[in-house]
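Only one chain is shown below, in structure tokens, and it's the form predicted on its own.
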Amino acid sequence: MDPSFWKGRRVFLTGHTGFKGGWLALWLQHLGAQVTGFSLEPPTRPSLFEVALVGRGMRSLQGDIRDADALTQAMKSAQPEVVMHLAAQALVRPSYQDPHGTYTTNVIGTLNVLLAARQAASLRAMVVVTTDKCYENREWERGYREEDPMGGHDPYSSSKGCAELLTASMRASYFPPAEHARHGVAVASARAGNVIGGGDWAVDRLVPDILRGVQATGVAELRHPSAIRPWQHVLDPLAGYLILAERLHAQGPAFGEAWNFGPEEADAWSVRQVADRVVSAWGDGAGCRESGGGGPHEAHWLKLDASKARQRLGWRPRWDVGQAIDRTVAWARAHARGGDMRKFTLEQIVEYGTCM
């Protein structure tokens, strides 16, 4: 990444109140852009972006990009050079509970950003940010590759398949390659993992259940102790999608495409190998044990195969699994003896970009 590229630069992102949207926003702060931010209210009390104080260095808009006047309205008063689109209805539980929501969010939501960015003149890049989940799961070994087909079992996942094949038709017609010339605009979608960091309070994501149970009670309940998946610290996607704008702006169509941003084989870990090892960082004779399951159906198996990223954009993993779940009940520690979760996170931030 260089970080030179970011200094001025004018950024649109939506779901900038989320867990990542809040760690890309300020890692775009502390990078100079000038970022205008569009987003519902933060989905959690508490939330990243309210202790982290996110607003603070940036243009912060409420606004839900199911509606698309108020969206393209904000983005026409931008007039952004990059495009990050993190908005979502992001968890899978709750989309069996509410099916319209996640598909008029994910879905309908990605249509009218793609529009809006339409009418931003100063347009160049645009990175549209799904999930792994996005493929259609067959519990292989492999990691999936770019090219592998969209599915998804739940709603969720089901969405995030529809919203990738949207980018793709969008892109080839209002945005085609073989005209970057006339447009100008080069869009990507990208797909990552289980992200998991400081300041995420989701319901239903494992690390932020475990802390939740360890802070109530010194103990964790595991549903699914033995389902696998990638885990990876949330700044290591979130440095493959500001490289990839970068590559966006630079060389346009070239890039033009899908990524995956997975961590490395051996950071696919189960489920009771991260409780372990988070209740092994916070201490105080924390524990966990099995809950006995239940509830709809969620995969066991599920990880990317990111050699595209790799080879192409020169990106890979900084933190292994153990290092981020360190860093994320760091980031717990701290916020619990009520630290400055700003500057705890910027230094985050920073201590990443020298390993880089």
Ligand SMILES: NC(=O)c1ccc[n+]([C@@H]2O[C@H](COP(=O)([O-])OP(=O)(O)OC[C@H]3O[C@@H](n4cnc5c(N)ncnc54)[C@H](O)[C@@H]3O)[C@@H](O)[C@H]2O)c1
Second form
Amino acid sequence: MDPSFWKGRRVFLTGHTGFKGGWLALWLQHLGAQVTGFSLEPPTRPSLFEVALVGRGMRSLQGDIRDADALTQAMKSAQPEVVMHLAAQALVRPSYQDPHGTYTTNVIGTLNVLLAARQAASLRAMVVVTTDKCYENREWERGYREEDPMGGHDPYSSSKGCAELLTASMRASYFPPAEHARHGVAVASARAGNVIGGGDWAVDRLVPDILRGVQATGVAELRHPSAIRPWQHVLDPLAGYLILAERLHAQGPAFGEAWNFGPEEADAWSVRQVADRVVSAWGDGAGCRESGGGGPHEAHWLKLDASKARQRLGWRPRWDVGQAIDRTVAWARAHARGGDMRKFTLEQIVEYGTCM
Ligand SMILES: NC(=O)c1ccc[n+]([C@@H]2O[C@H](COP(=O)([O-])OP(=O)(O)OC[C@H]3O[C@@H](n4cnc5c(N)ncnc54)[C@H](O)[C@@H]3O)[C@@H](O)[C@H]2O)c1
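The block above covers the form predicted on its own; next, return the form predicted together with the ligand.
Everything in the complex follows now, all chains and molecules, and the chain you saw is the first one.
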């Protein structure tokens, strides 16, 4: 990653009031980018956006990506060189309760972002963020590769598979790599696994649920203790998105495709292993117990093969899952102590940057 690339760079970021978008907004601010965010209100209370004062160093717009006119206006006035699209209904369980809202946000919203981007004459690079769940899950033991088929059992996963297909179609239709000299825009999609880090208060995500449990009662409940997931610190995939955007900007169509950003093989831990590490890092006699499963369908086995990003982007994860959990628990501890969370979050970004 080249920090100087981002100095003064105009970036349009959707989802900046969310967990990953909040971290990315702070990282971009730290690098000196001119960031315009476009999102609904923070999806949780508390939120990283509020406790780390994310809106302070950027232009923060409140808007709905389903509103094509408002989005296009915002894009026109920001004239970004880079678009990072992270806004989404990002959870599996709410997608069963509101499939319509999930598909309209994740599919039509993504369509609107791609079409609005056509109005930004200055645009050079666009990264559309989806998920490892976009793949048709066959419970394979090998990691999913970029060319594997899209799918998705639940509405969230399927909506992200749709967003991938849509992004490929928009690229072919409006930003064809063969005509890059004419339009000058390169579009890629990015798929990452389960992300952990401070400032995530989403319900039904493992680490936030465990932290809520240990802070409330000293005991965390586990639904699917043997499920295997590829765990990584939020800064790892975000570093991948930043490197990808730089390459798209500098070298255009050679990088305009789909990319996996997953952890090392050894970081595919079971829910039980993650929970044990979180409660031991928290201390204070915290523990966890199985709550007997239940809930909607969840894939048991899901890993990503990120060898393409390693080989062609030179990206690799910096913090293993144990280090990622320790940073996450340290963040939660600092917040519980009433610390300055903007400063603390920026310090973790700097610490991460020094190992790049
Ligand atoms: N957190 C993870 O573990 C994980 C894993 C894989 C992929 N992802 C993807 O990364 C992205 C960010 O996820 P997150 O964890 O930060 O989610 P989040 O729920 O914390 O944040 C979602 C963001 O999208 C915004 N948003 C939602 N609907 C919107 C709409 N209709 N219009 C405008 N803004 C809207 C919210 O306001 C918020 O800023 C998503 O695309 C998600 O699918 C997340």
